[in-house]
Each structure stands twice: as structure tokens, then as C-alpha cells.
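Only one chain is shown below, in C-alpha cells, and it's the form predicted alone.
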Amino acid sequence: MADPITQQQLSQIAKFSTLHPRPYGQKYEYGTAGFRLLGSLLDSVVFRVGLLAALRSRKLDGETIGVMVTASHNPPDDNGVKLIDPQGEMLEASWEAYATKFANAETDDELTKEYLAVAESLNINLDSPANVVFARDTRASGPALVAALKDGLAAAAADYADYRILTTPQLHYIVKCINTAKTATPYGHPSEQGYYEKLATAFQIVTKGKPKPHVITVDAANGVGGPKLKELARYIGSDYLDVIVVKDEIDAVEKLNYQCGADFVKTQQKLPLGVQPAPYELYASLDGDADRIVFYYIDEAKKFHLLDGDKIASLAAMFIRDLIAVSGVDLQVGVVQTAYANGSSSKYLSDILQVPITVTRTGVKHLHHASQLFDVGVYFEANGHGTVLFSNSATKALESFEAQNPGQQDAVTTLLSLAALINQTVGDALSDLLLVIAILSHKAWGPSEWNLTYTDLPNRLVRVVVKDRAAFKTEDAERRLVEPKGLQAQIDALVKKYKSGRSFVRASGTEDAVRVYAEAATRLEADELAVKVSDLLKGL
């Protein structure tokens, strides 16, 4: 029999529970994303959500644990929530299971039987401490859903703090603050002006001595990197950095990710609605919570040319190598991507720049992780979601490296500055915005001079509906299909046929659906090879 603390705990449980029941025949599944569908389908998810955070926290002796209440790029009437572990990282992957399970368990006793479960499974205590901190984004559904929060949480008898309205980069830096603070090497101050404060300090060192930026203009998405942006740049200071942000209207909720933002500009290859840049003056698209970003300028032909997560990788990834060259500390630079990454980046980055590269499965836990395994790790998804992670070795061969003339010392520094720049926990669009604009200084280009780097082969993404996505079967991080049998054999086939010709089938991870992503020499080709092996997979 349970002991009273546990028995209480899973009364207090079941008593809030009623108050937030499961819509009948709904199937929910934790995925990369945490949960994301119609906000409307979801008190119940946030609810559970609070439970499995406490035990994620009393798993981790008291460790502080994030809930973060957001869907991106998402419509408006969309949200979803995801967990944060204690560095600011994503989620374990052992307990997205479990988060899955407390989200279907139909009934009131089910949940219970399910949550003692976890905790006896673990050897939980569940009269241990726990410590949640949480923050949403700025939809219509959000405040509700934070209420069914705060009930699982006090259900489970977790202590929490409500961080309100952040961009979902912001809560993760809090989440790691709060957790290294008492370490050797606390990572900042836990709080949305120690954010701003942190950044604006590294920028400021980094362009020091610099020709200030140009004015860039930046599409906030409607969303709640838009405020949070201009008060980054009230701390920073006019003297270092000009942005101008529009999209910006919060308020009006039903506007949010509106044909703008980070994915529309990405997936549309064209400018968001009403924009209208001069030629050659750089531009930028957040998404709506902040943790995506991509580039973009007009030419003189009102031609679009898009910048984005393959270029910002290549751009970052060039100006470390060539400071850790300049610098003299034996480091190494490494590049992450994914199938989805422009064949052309991928032979810019090993055959110009020769740095390593590892490809990975989709999804930025994937990504992540491997770029952990280099002492600077770079990866972006080509949709803009990245950053660079810079390995407590490396961190601490160049704090302790005594240089031997003043451009050791200055790459050094801009190194060590860096690394407190770009944010160490996840993707983050203010962030990565404030790399780009720094390193676009230190080389004094604009956006034509970074995008002739390389470029891009056209390429072309379809959707196709199939009876069962299961039945597509990946290996070589998600570039050949092992079944259906002998799809893969005609691909080749038709792959072998066009200039610079590739292409891949991966099943999307939410729909009975693949999508197949084909790249040549031209448009055209590029176009008729998606389409031909789209093609392949009719009635399959």
C-alpha cells in the first residue's frame, strides 16, 4: 500500500484530473516538438505535462525542469508544450515515452496507475523536492493552457515559477542559469534581463573596434520575438546596432506566422507580406516564438535570394575556423546537418573550407548531440532552427591560453566572446541573429558578398499521402530507404539521370505522408526528378 505522501500526491491527482479530461478517441505522441496540434485539444496534455515534469524533477534530485507552452511556426489556433531538462536541453528521449503514456491514459485511475508507475519504476521519491519554471508564447490559448499547468504541477506538489510571456530560447537559458548557478562556471543570471544583459555584452565586445552594422530589418512574425527584440537592442545600444522590427503586432493574435515568418519566407522562397526591401539591404524572419531564423535580400531585378540555415551554418562555421587558426589553440570546428541540407553546402564546407561534417537523422536532438562530439560543434536545420556549441574543453584550453602577440589574443578573445553570444542550449533567433550581424562586420560584407560563398542547387520538397508510413523504412540518416523493397534501387535509377542529381523518401512524423526532397543542376530538373519519384510511390 502506498505510503500517506504518495497516497495524497495521487488523490490530489485524480481530484484535478476531473477537472481536465481527455477528449474521447484523441491519440497524442510526444514528439521533437513535444506535443503541438490545436490548442483547443490540449488541457488536458498541459495538465499531465505538469505531472511528468515534477518527476522529471525529483528524478534529477530537485534539478530544475522547463515547460514551455508554444507551437513556433504554427497557425494561430495551434499550440503545444515541451519539457526542458536541466542544461536547457531537450528532453531525454527515454521519458518522451512516458509523456506519451500520462497524454492517452484514458481515465482517471489510469493516469494515477500510470504516474505511480514511472515513479516507483524509477524509484522516485515522491516526497522529494521538485522544481518546475515555465512561459508560454503569445496565443490566445496560452493563459488557459498555463492554468491547467499550474494544476498538474500542484497536483503533483511541485514548486513553480511563472516566466509568463518569453521567446522559448529565453526559458531554456533560464532553465540552465537556475541549474549552474552554484557550479564552478554558472552560465548567467536566471532571468529575461540577465538574457539581454549576457548578450548584449558579448555583441559589444565582438564588433568593438568594427564598422557598425548596417540597418537590418526584421519580420518578428507577429510573435513574441518582436518586443523581446527591440529590448535586446535598447541593451545593446544604438552605437553598436540599428534593427528595425516590423511584424510586430502581438495583439493581434490571428496575424501570428500570417504568410510571415521564418517558415513561410523558407518554404515560400519569397518575401513576407508587405515587405518591400531595397536591393541589397538584408533582411530577416523570425518565427513565432522566436527560435528559428532565416535571411534574405531583393537584387536589383527584384530577384528573392534566401539565406538560410545551410548558409548560417557555412558563415559560422567559416569565421570560428579562421579565428581558431588565427589564434593558435589547437581546437576543432565540425558541421552537423541533415539530409535536407543543399548538396552545394555540404561541398563548400569539406571541399572549400574542409571541415568535418556529420550528417544526421532529422530532428534537433539529433543535431545537437552529435555537434557535442566536436569542441565547437555547428548545426542548423535548413529551416534556420541551429547554433554552435562550444565543448567545456574548448572553453577552457582558451581561457587558460596564453598568447603570444595581439591577434592571438584578439581571436582568442572573440572566441571566448562568442561562445557567451550564441546561446549554448538550443536554437535562438535573437541569438543567432546578433552572430550573423557580427561576423557580416568583422568581414565587412553585405548580404551579396555572403551569398556568394556558394550556390545553392535548386531543389524541391513534395508531399505525398500514402496508405502507411510505416512502411517507408530509412538508414544512412534518413537518405536510403531499406523498404519498401527495391524503391531505393529506382530511385537510384532515375537520381543517376540529372546533373548533380539527388534525392531521398523519409515518412513524415506526424501524418500518413513522405515527403520526398529532390536537388539538380536546374530548376527544371530539380522539379521533374521530385516529381518522377513522387511518382514511384502512387498506391504504395
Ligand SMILES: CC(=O)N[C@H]1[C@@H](OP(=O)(O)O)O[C@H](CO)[C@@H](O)[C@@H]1O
Given for the second form:
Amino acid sequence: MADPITQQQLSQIAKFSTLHPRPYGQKYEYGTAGFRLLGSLLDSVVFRVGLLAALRSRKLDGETIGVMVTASHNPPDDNGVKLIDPQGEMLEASWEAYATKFANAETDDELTKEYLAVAESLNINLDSPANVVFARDTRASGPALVAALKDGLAAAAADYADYRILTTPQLHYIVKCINTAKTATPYGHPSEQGYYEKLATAFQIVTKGKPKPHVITVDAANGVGGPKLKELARYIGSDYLDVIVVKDEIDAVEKLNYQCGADFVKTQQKLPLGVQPAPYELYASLDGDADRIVFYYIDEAKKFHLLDGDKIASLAAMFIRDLIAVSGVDLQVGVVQTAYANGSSSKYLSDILQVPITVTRTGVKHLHHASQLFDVGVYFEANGHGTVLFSNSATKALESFEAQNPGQQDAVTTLLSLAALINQTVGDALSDLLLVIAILSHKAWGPSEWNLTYTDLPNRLVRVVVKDRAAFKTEDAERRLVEPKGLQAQIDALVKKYKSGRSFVRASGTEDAVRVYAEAATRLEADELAVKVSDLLKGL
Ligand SMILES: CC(=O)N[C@H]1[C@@H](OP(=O)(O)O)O[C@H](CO)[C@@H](O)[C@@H]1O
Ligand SMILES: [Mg+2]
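Since the one above is the form predicted alone, can you give the form predicted in complex with the named molecule too?
The next block holds the full complex; its first chain is the one shown before.
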């Protein structure tokens, strides 16, 4: 028989759970981006995520856990929820299965049993403190889902704080601030204002003495990034930065991510609806929760040029590598990419910049962990999600370095300010925006000079629906198929026929389909290779 505290918590959970019934027959899975589907199907899920967040905090001695309600670049009617671990990282992978189990529990009784089972198997004392903070994006279904979350937290007797509307990376920042507040290296003030102050100060130091950057126009996907970017720009001040924010209609909920935003621009390779850029001016697009960004410009012939995550990674790696060289501090910068990184970017990084590259599986958590192994690890997915991580030992080495001349001192100061400017928890569109602007201003580059660093190989990404995507098993960071047997040899035979050809097939982690990627020396050949490889999948 459970003790009285446990008993009371379980009966509270059962009681509140009746208010948040699970839609009959609906199946849920905590995937790469947490739970994500129609907002109308998420009430019970978010309630149950509240229970899990409380358990996770208790397991970690009351450290604060974050819960973000967002569906990023998805359509307006979707919503989602994901958990943030104490250092601002994504939820530890082993807990994803508990989230899925909680969400799928058929009855209130089954749910309380799951709750107790997790507590018992992980030795969690249900009488110990639990601390949770949460926020949401601008979606219409957000407030009701937050109410469900609060019920879950109350049922599980957790203390919580509502940070209302934030970008996803802002909440990651706040979680890390709270949990490092009492350590020797507090990350910052745990508030939205603290976030703006930290980034604004760092940006002012990094760009001090450089020409004021050219005005940049940012498409905020009609999401939460719009008002937040305007606020950030206010903190930075117009002496340092001019930003024009477009697609900032957060009240027109149906316009969220509609024909605009980072995902639209990257996948369609075209301008957001209604944006008419002047030639060679820099433009950027955020996604709906402002954790992704891509840049672009048009030339005098109005041709569109995309500067994606690979271009951002290359720019950051080049700049940081050069600063380290000038500083004289013994540090190594490395880059983490996935198989989707353009072949030209990998060649530029390894042959020209001569920085080490690690290739991981798709999904930012894999890139994040791999980049923690470098002194300074740059990681970006081609879609524009990424950041630059400075290891503790790198920061310490920079802080304690005794510069021999003003040049070295400048480089060290800039590197340390970059570590403050760049969100150390997760890819952050606002922070990445400032990073890119700062680098371009140091180099006195416009978008076309940046684009000249290397030329992307033409590429094509195709989504193919198959009978069973689980039949597609890969190795070598998803670059080669092990199963279905024999298929890889057929792909190899096709690839061999194309100059600079490369192609791979893997099952999507977020959609019920497989993805075919192909690149080659010319547009025609890349398209042809993609079609031929896709044809191999017919009937599978
Ligand atoms: C080719 C591609 O863009 N894949 C995306 C997509 O993953 P898939 O596993 O390919 O569905 O969604 C992930 C989560 O948002 C993102 O991390 C990843 O980059
Ligand atoms: Mg996003």
C-alpha cells in the first residue's frame, strides 16, 4: 500500500485526468520534436506531460524542467509540446518512452499506474520538490493547452512558473539560467529581459568599432519571433543595428507560417509571399517558434540565392577559426553536419578551412552532443537549425589567457562575447541572426560575398511513400542502406554515373515516408539522379 502522500497524489491525478480525456483510439508518440499534431487532439497529452515534467524534476533533485507548447513551422491548427532538461538541452532520450507511455495510457487508472511505475522503477520520492517552467508560441490553441498543463502540474504537486509567450530558445535559455543561478558560472538572468540584455550587450561588444551593419529585413513567419525580435532590436539600439521585421501579424493566426518563414523558403527555394527584395540586400526568414533561420538575397537579374544552415555553419567556422588563430589560444573549432549537408560545404570546410567535420544522424540532439566534443563546436542542419557551443574548458582558457598584444586581446574579447551572443542551449534564430550580422560587419561583406565562399552543388530532396519505412535500415550516419538488402548496391551503381554525384535514402523520423537526397554537378543531373533513385523504391 502506497504512503499517504503518494496516495493523495495518485487520487489527484486520477481526479484531474477525468477533465482531460484521451481521444478514443488516438495514438501518440514523443518524436524528434516532442508531440506534434492537431491542437484539438493534444489536451490529454499536455496534461500528462505536466505529470512527467514533475517526475523528471523530482528525479533530478528538484532542478527546473521546461515545457514548451509550440508546433514550430507546422500549420496554424497544429500544436505540440516538448520537454527541456535542466541545462536547456532536449529531454534525455530514455525519457521519451515514458512520455509516449503516459500519452497512450487508455484510462485514468492506467495513467496513475504508469506514473507510479516510473516513480518506483527510478526511485523517485514523490514527496520531494518539483519545479517546472513553461511558455507557448502564438497559436490559438495555446492558452487552453497551457490550462491543461497547469492541471497536470497541480495534480502532481509541482511548483511552476508561467513565462507566457516566448520563442522556444528563450525558454531553453531561462531553464539554463534558473539551474545555473547558484553555480560559479550562472548563465544569465532567468527572464525575457535578461535574455535581451545578454544578447544586446554581447552584440554591442562584438561589433564595436566596426561599420554599422547594413539594414536587414526579417520575415518572422507571422509567429512569436516577430515581436521578440523587435524587442531585442530595441535593447540593441539603432546606433548598432537596423532591422525591419515583416510577416509579423501574430494576431492573424491563420497566417502563421503561411507561404513564409524559414521552412517555406528553404523547401520551396523561393521568396516569402509578397516580399520584394532590393538586389544584394540581406534578408532572413525565421520559423514559427524562432529556432530556425535562413538568409537570402536576389541579384540584379532577380535570381534568388539561398544562404542556408550549411552556409551559416561555414561562415561561423571560418570566423571563429581565424579569431582563434589571431588570439594564439590553443583551441580547436570543429563542425558537425548531417548527410543532408551540401557536398560543397563539406569540401570547403575540410579542404579550404581545414576544420574537422563529424557527421551524425539527422536530428539536432545528435548534432548537439557531437559538437560538445570540440573546444568550439559549430553545428547546423541545412534547414537552418543550429548553434555554436563553447566548451567550459575553452571558455576558461580564453578567460585566463594573457594576451601579448592588442590584436590578441581583441580576438579573445570577441571570442568570449561570441560565447555570450550565441545561445549555448539550442539553435536560436535571433541569436544566429545577430551572429551572422556581426560576422558580415567584421568582414565588411554583403550577402553575395558570403555566398562566394563556395557554390552549392545542385541538389534535390524527394519524399517517397513506401509500404513500411521501418524496413529501411542505415549505417554510416544514415549515408548507406543496410536493408532492404541489395538496394545500396543499386544506388551506388547509379551514383557512379554522375559527376560529383551523391545520393542516399533514409526513413524520415517525423513523417511516414522515406527521403531520397541527390546532388550532382548540374541541376539536370541532380534531378535525374533523384528520380532514378526514387524509381528503385517503386513497389517497396
Ligand atoms: C531532411 C530534413 O530536413 N529533415 C528534418 C526532419 O527530419 P526527418 O527525420 O527527415 O523527417 O525534421 C527534423 C525535426 O524537425 C529535422 O531535424 C530534420 O532536419
Ligand atoms: Mg522551430
